[in-house]
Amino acid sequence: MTEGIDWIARSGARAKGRRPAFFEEPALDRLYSLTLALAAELSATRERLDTVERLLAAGGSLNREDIENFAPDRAAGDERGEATRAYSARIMRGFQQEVEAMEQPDPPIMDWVEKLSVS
């Protein structure tokens, strides 16, 4: 069923409709583009380091099969997961930082100023 589809053709193809943005300026969208897809793809490289690293130390030595066929057991799926939460949770700090500054802003200056002063 997918035999002769050009994946690499197909994945920059453009998308029916118009591209959603998310902020004022386009060049913001693309980067954060760009940025979250090489995030996205150094996730998966640490995965397969990873699977590289498990096969070495269970038998010292590997082929490309070997690599492509392997399935993490339980404590290993764990492991994974959470390093990629953690990932991930390093990447979008940014992000977060500034949901919360919305959710709580800061108060004025000039209220820190009176507080201050009247003491």
Given for the second form:
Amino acid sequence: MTEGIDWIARSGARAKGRRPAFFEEPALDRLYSLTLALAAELSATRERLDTVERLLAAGGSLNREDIENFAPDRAAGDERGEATRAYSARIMRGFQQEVEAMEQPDPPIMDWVEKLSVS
Amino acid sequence: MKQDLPPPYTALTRHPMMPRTSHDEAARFNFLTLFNRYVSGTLGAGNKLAYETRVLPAFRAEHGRDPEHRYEIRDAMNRDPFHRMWSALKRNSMEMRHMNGRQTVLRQLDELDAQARQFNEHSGLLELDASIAQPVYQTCVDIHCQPGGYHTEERPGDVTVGANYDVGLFATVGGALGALNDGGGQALVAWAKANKPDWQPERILDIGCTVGHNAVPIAQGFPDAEVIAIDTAGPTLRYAAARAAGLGVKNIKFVQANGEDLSRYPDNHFDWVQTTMFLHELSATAMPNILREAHRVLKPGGLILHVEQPQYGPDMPLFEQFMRDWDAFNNNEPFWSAMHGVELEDVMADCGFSHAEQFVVGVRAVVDPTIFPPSPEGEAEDYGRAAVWNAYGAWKAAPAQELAA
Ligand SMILES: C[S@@+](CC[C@H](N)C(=O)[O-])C[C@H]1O[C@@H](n2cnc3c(N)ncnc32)[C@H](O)[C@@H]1O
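Would you mind giving the form predicted in complex with its partner chain, to go alongside the form predicted alone above?
Now the complete complex, all chains and molecules, led by this one.
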């Protein structure tokens, strides 16, 4: 590892320039950062699992270097890309459905409750 | 290849200076690449919906008129809950790119620095000048949230910022720039050869070259030319020169210099002066200074070309201007908005390139289509980042001939 530099501490250096507050509540801004970082980590873990499975399926044994150097061919790259896209779609569902709701807005459910209650 | 999928990170060419990514470092970039596409495409559509269905009606109700400037739209949209969430996602994605890039680079910095030193000692491609001051528009904030900007060292003589720029760009542009991130430069070479087939430029100047992504393909495309690539940022140039040497390019020199003062070069010296995605990172004072210097050092008959995202202009809807402006306020690009708002043709005219000499052409990244799908456009475009640009150019006219008596 790098001499004379705490590479982990330095990798988190912030960019100079005041960060916009996107929400009134600062904790929400922090929660977005946390949640998205976790989402990326889980995605990387899933991709690693896919690599392990492919290596095992192809050769029946594993070594670290093969995992680190794994470069999918085109078909495997597409399969993994599609899997990551589907994963993103799952974790982003709430946001995506909000867009859909703006596209096709619904009245409050109470409107229907009332309408269907009278004969 | 599926047209709508970016290639995996491992499709990038591992040139000798490219930091090695571990499995998971590459996988994080893969996630960010797809995530960025999702945010600009699927979720990006929500901005317009929010605008049309509630932000604009509320604005009209309050003011009795439509917005007259993109800044009015921004003020209103910045209060909209959907736009806030969308912006938070986009900002975090950029920060995560840099975190992952910096972890990749910093853990192997000893090897990268040693490798760069070796290339730079032997190649003769690097000319640093410690007396070059960093302009305030480079130091006031770290542009596009890149910690340390282009100019800061982690330790004397290091290549961190250049290496981080190179390793992470793929995720931001969705892989649309090709295996060496040089699709823009390749497009310029193709354009020049198609438009002036017999042209043999001898000296080419690239101002604000960064790591040479687009200067190197010009040197490769015109192997008989000498390319001078300048930048104010020493640490970035160190990486750039080593990268070019690693790619085996010999007809390029990376020189630390400020484009506002090109006094080291005589008048009428270059056949081609190029800037790529550069003008928007300056200031309203620096841009004309640089354009004037560019005019001075350009030979009559020579070519000047500025590749940028499209200027706003009166024909661009205000909502699109607002979307394209996002980076100015949320991604540390403080000159972006003003630069894209001016009539660039008029600025160029004030700096010596008459309107009659000027032209504008569309440029699209040239990439290997078997590996790299085209950049999304239209509704799905990641405004400000798509690999589809305008080139604002001019052929400098020869001075009027004296009439023979
Ligand atoms: C967005 S980058 C340009 C990207 C690059 N042209 C490419 O094609 O990959 C802007 C670069 O301009 C440099 N720069 C800013 N002001 C400058 C100046 N006055 N003279 C020379 N370089 C400058 C910065 O250090 C930075 O590397």
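Residue numbers count along the first chain shown, from 1. Every value quoted in this text rests on a predicted model; they were computed, and no experiment measured them. Whichever C-alpha set is largest while still superposing within 1.5 Å between the two forms counts as the rigid core.
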| query | finding |
| --- | --- |
| Residue shift check between these two forms, rigid core fit, E25 Cα at least 2 Å | no |
